[in-house]
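We begin with a single chain expressed as structure tokens, specifically the form predicted on its own.
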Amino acid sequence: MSEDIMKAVIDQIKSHDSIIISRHKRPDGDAVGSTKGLAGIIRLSFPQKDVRVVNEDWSDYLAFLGKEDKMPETLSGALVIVLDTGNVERISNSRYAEGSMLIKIDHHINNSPYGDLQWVEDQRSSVCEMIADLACSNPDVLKMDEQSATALYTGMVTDTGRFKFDSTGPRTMALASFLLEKGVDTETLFSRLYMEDFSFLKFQAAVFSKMKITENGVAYLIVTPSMQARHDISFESACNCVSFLDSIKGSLIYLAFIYSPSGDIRVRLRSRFLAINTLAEKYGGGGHEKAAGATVKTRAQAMALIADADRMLGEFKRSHEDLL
């Protein structure tokens, strides 16, 4: 199946001499790594196409990886990629529809189809993964150097957080060493993604001492635009902060519920062993088994969110004393 739809996507980029490249609002590691590495693979595989990465927001944190194209006057006649985007309505380039053919590759539960040819295998670490094996899987056709292989591994990196979550598997070790084979320097790319400002450490510290844990073990913390303000911490940099709660024993589902500047909250949900998609299903969100978002428009929302997150933990973890 996957060479099969790994040869079609090919014959698409073939026959197409305009490619334009998009992927999700607020991006992350995965969505701007896997557009970067595919718009660079195409282009050192067919010099001759007109390649953009294109769309309506950016990230700072992942700015090292190079800026964005400006959008053609008319995409009639070209083929539309979007990487990791579940459902349109996320998709960062509001035209992605005037092309004359649309591509989703993603590896998000395809709750949300769309696009001519669809590319989506779930348990796939991270889209940078797929488009790895796209190039590793097919050598004679294209071609990869190491700014590509940096933007692949970047987002391989973040997504597995660092190798370490359950959808890290042989394959996905095995991509990873064909990535570093291209000549990646992981030192200057650690220290761009994982060294921090000072003021940020000094935010990190005021989070621990505000994060709380339900009866069950829900650890969740709330970052406040006070907050914020106080540590000159960015809303994108804020939303990083789930991270901190990923080691406490015993918590085994964590929440970071993070004021945006619409005033509405931002819901990063975290678990080990259990599921929580469903949770930030029920809250207009979604996302993967293990790693998911939601938003809410009240504290009032955030607390029943959390007392949901209590029960859920609660009878994971009656049922499952030899686990734990």
Contents of the next structure:
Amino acid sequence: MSEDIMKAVIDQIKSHDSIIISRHKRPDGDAVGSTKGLAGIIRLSFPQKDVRVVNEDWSDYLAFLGKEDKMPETLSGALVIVLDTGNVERISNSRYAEGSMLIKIDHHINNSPYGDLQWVEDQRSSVCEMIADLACSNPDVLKMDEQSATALYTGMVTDTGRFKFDSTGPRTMALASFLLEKGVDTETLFSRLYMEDFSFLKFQAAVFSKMKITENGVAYLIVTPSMQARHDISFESACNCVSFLDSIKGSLIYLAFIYSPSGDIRVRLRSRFLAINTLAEKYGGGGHEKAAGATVKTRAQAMALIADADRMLGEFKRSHEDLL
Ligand code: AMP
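Moving from the form predicted on its own to the form predicted together with ligand AMP:
Complete assembly follows, chain above in first position.
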């Protein structure tokens, strides 16, 4: 089944001379890694094609993966491939519909289908895994170099929490091995991804002192604008605080609320064993079963979301005593 869709994607790549590759706004390692990786594979395999990674925002911490490209004058006749983006509102390219063909490649639950062709597999660890599979399964057509392998490996590592989340399956590891064989320098990559500024660790200590836990074990953090200012931490960096909560015993749901410069509150929801994407959806967001996000406007909405999460976790624990 996925072989057929992969073949259809490759046929479209073959039949277009101009290819635009885009991703979601506020990109993470999977979004940047998959777009850069796919672009690199197509350029190496079909040097005559005009391939551009085109988006309207950026994440500084991923700058080591290289610059993106300029939007061409016209997208007429182009194939537009959008990666890692569940719905059209999140696409970081407002001209995504101007090409002659639109392909969606994604690993989020497909609540908002779009495009002329879709390759969506919500059980995949990452879109980078899917693009690695595309190349690995079609070695006669697609070539990959170390640079593209590094971009794809970056997304696999970051979207699986370093191969720790349960989305990591046998195929994930086989494809990680395929990428490593291309020469990925993991020591350099891990230093770029995981070494922290001293000020960030001070921020972490301050945040730890503020974390809270509900009656049923939902751990949460509220990161105010003043905490971000006091430690001179960017909003983007502050958002990483969700990972601080990832291994508290009994805390099968954990939540981070981060005030954005506009005054909205970004919510990052994470869980083990039970799904929290429906909770994110209730508050206008979405995402994966165990990693989802939303944006709320007020502290009262944040508190209501926490109360809902607490109820869900209470119910789950009552019916799964053996797990805990
Ligand atoms: P995050 O906490 O931002 O890393 O989000 C976790 C997952 O949820 C990501 O895969 C996002 O694509 C998805 N997500 C985050 N925020 C939203 C939103 N407002 N609407 C829909 N999906 C979201």
